[in-house]
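One chain is shown next in structure tokens, namely the form predicted on its own.
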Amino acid sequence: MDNDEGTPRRLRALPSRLTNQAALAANRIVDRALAEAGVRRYHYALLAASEEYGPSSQAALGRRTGIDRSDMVATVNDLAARRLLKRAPDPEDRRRNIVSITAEGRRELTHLDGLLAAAQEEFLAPLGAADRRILTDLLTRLADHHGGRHD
């Protein structure tokens, strides 16, 4: 974060630039501890979605997760052929793939939850317990008021 003397107070006070800094720095913990095992957020996030929610459209992904249609095909192939996501024609829809999860990408997403974890830990180093639960109630809440994706 920055806390430098030369930062015009005017700019220390503002919550936008506090919170743009601290995403910054938590993207880059993230980022990190996902480069560890070769994967990226995007990796993670369809993992993630496949494993909670079950067999699903490349779309319905996209929609759940936030990731772009172009950036969700390309994501999709890379899990694909590291066999962590299986992907087979609609059977409602010929056209339309579904995609799930297969026992290789259940076990990756365990190990990616334990690298991501650990980076939490790191971003929030300077925070105790109450105030991790407060912070996170808060960001919740303002991401909800002005309709950001967080689930």
Second form
Number of protein chains: 2
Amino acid sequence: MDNDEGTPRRLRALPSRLTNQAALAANRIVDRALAEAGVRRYHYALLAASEEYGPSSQAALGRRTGIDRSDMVATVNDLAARRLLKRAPDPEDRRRNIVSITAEGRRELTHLDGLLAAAQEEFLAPLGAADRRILTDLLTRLADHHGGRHD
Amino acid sequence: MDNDEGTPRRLRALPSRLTNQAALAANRIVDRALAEAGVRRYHYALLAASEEYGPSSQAALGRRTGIDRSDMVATVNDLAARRLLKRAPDPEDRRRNIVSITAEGRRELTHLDGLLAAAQEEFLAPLGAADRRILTDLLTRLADHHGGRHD
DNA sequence: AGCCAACGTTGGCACTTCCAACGATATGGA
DNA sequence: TCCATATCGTTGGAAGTGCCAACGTTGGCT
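Which structure goes with the form predicted in complex with a further copy of the same chain, now that we have seen the form predicted on its own?
What follows is the whole complex; the chain from before opens it.
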């Protein structure tokens, strides 16, 4: 039992690969959880940003969430069609659309928070509370250190 | 300074997102390191598997590395063109190609190991030796727990 | 006035991962 | 022996993601 499904030794021990494997599992779990509500990660990110920062332009929300302007269009379309967001022209700057979360959007966001919490639980299942705190701390330090722009 | 570049609060604290952020950084660093040698991750994985398991069919190497059969074709093509692998028909089973690493391939693999070690160092830079061991342990437990097949 | 920057939107490119189908070959019963 | 089934390498392409360019519109600056 020295094998990870036959994965080559050299790969098995690489922290970069372990991180990637964990991220793949996490993404798979999170995507599946959000799919229960017919939603993808962009939708959740946009709802969350819209709730936290209040009415904002699409460009501003894109900067907050890292979603490209062009992809933002489709995401806002989806959520507006479901009445979770509303999009209205900004009277003070007619280039902008003001995107705001609706009451229904807040309810959906709360629902998604529950699904997401369950997904975190599933992801972290093998770890106890102390280990989870340590992992979060270590990953936060890594993410902060590498968090700059990459050009 | 309670902001991660303005990322919404709900997202900032999610272990799944932290893991993903760390993985993005790790992949970026590793890909850039391998690119110095004109190589991608598939190439390294295939060289490593070929070195560890000896002459094998493409399908067997695909199972070891998780590379799809169809993508394996192009990867073997690349490495064979550089004389790092050789591909020969299997006389005992004419459906199979036997893929083996060459002496030059072993040298290149050693070279890539060096690049990869430097990449790990860059990735883990903010952590001391003890923290690195802890991180590896925690990630290994997560990866093992979620390591099965997903159908 | 003129110039430059930001906005939303459209369209499309590049890349990765995955799947389907094919002909060739092997294997295991009936 | 013959037939069904499976595996092999290979080709082609679908689907999703992230990214970028360009456009017309609008605003800010000098």
